[in-house]
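For reference, the chain that follows is the form predicted alone, supplied as structure tokens.
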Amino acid sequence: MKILITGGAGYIGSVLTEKLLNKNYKVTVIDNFMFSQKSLNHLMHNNNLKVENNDIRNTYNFKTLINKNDVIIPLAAYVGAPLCLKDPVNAHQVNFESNKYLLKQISNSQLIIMPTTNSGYGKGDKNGFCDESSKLNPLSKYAKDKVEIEKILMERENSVSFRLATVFGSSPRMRFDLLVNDFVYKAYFDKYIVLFESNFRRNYIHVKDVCNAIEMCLEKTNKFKGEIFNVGLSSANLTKLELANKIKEYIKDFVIIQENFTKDTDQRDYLVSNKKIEKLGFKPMFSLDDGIKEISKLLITFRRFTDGNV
């Protein structure tokens, strides 16, 4: 099987690119290296991996690469509401514009499987809950063109959709935007955080069960196609100021301040069901422990040797 993964030397796609090669599937990845990452370099001596530095806007060479695989991943993004709004016309035009091009030149033998976002969600019902078939109510730039971006895709019955949660864990091409992460970062190097609408939640999922998810999708495809499914921890559907709270079991000096004189800028607050993809077996391998004492484990490196500056 050939696959293609737009953004595969990023923070998911080089996880996935080696795992999915570690499978013996035939893997493209295409990649602007636009953070000049080196996150590919161990697996360059697989014959199975293919590399495209090329950006996906570029129509002609994207088209080729689309119509020689079996199977699309476009991880290829803007990934976040405040890069977004830093950048709203090229986060549209990567984040909307290149997939609706893909999804008009992929053919219906051709499986694509899509990870969104549960930032669709925006705000749950009066319980805060959600599920595949809850109402989507996306508040920022970046959940509006997922959302609608999804509706494109579920338009053809070769598609999955994976509604992420917020992602964390290590990665070869590190992020410490994603809200795990930078709360382990600022508890090992800040010593404190503060708070703003303390009690919104959100839930999370390890990088390398995405992984997971995507690799089982892709040996039980039936199960799958023409379906949406919530990717996340059932475990980890947890306020910021209970996930603050549980860095500290493993941090004890971490300082944690609530404050209400402003707004958070992201106002998503939920809580995800996951029963869908659990019902076809999917059992995440990683805890939210396992995360905290993963990047805890990281920083120490960039401790000793950059002073925490990354």
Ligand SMILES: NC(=O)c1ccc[n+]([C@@H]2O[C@H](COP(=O)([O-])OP(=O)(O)OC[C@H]3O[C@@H](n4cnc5c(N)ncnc54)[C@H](O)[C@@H]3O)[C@@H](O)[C@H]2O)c1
The other form holds:
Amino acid sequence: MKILITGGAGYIGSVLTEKLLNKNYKVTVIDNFMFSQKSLNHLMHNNNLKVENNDIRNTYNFKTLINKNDVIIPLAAYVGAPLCLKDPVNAHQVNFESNKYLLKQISNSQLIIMPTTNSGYGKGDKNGFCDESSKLNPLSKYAKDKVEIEKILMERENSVSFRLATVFGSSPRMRFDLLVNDFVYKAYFDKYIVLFESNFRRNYIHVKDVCNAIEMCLEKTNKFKGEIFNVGLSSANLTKLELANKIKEYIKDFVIIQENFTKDTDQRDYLVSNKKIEKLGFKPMFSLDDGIKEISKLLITFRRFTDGNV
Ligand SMILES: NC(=O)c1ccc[n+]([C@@H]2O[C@H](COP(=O)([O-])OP(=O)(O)OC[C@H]3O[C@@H](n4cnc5c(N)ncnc54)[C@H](O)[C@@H]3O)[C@@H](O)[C@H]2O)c1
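Starting from the form predicted alone shown above, please give the structure in the form predicted together with the named molecule.
Below is the whole assembly, all chains and molecules, this chain first.
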């Protein structure tokens, strides 16, 4: 099976590319390496890997790649509300227009597995509960584009949407702007954190478990296709304060201050149900504690991160 991963050199993409190569899939990555990341260097020896250093907005090239593959996993994006706010034009082109182009070009027989986000749930129902049928209420441009592209994606049968919780864990293209990774970084280097909306609940998932869910979807496509799934840790629907306290169990001199100095753009405060994917047999392998220990180990080992590249 030939798989095209857009953004395959990214935080999730570089872990996924390695995993799929290890499973003997033929993988093509298109990525513009916008962070100068070296995240695929260790995989260049593999003859089943092709890498295109290119922008997905180069449609002539993108179309050729789309036509050559059986499965497309679109990960290329301007990720997160802050980056989209900083560069809204490029963010909309990549997050929405390019994926719309992909969905126009693709044939019915080609499968798309797209990670979207559970940021679109906003506050959930009156108890904060959300499952895949819950009303969406995206507030940031990032979440709005994700929700709009998911609607178009699900108009075709051979599509799967994974609404990911906030991802954590280490990757060859490291991200410290993600909640768990960021809190551990602050605990380790700053020794304190100032929390806003500290009682807002969020859901989390390890980067390797995201890749496990994608692999499972490739292996049991008939059970997944045409469906939307939340992908998160059911054991970790924690408030930001609970998360910070959990980190404090490992980094004892971490000082937690609560102050409402700003607001989350998407007002994410929800209790996410992951039952739908769990019913298909998906079982996360990594807990939040595993992730906290892993990130601490990474920080202790390297001491400083200046450019996000390990
Ligand atoms: N990490 C999370 O917590 C999370 C949660 C929900 C959804 N997602 C989604 O998962 C996907 C991957 O996210 P990530 O965390 O790996 O982020 P990332 O920023 O590490 O990865 C994005 C990749 O896309 C590449 N890219 C950006 N613009 C491009 C362009 N125009 N052409 C080619 N390549 C381009 C970047 O170089 C990068 O390698 C995104 O679609 C994101 O919205 C991530």
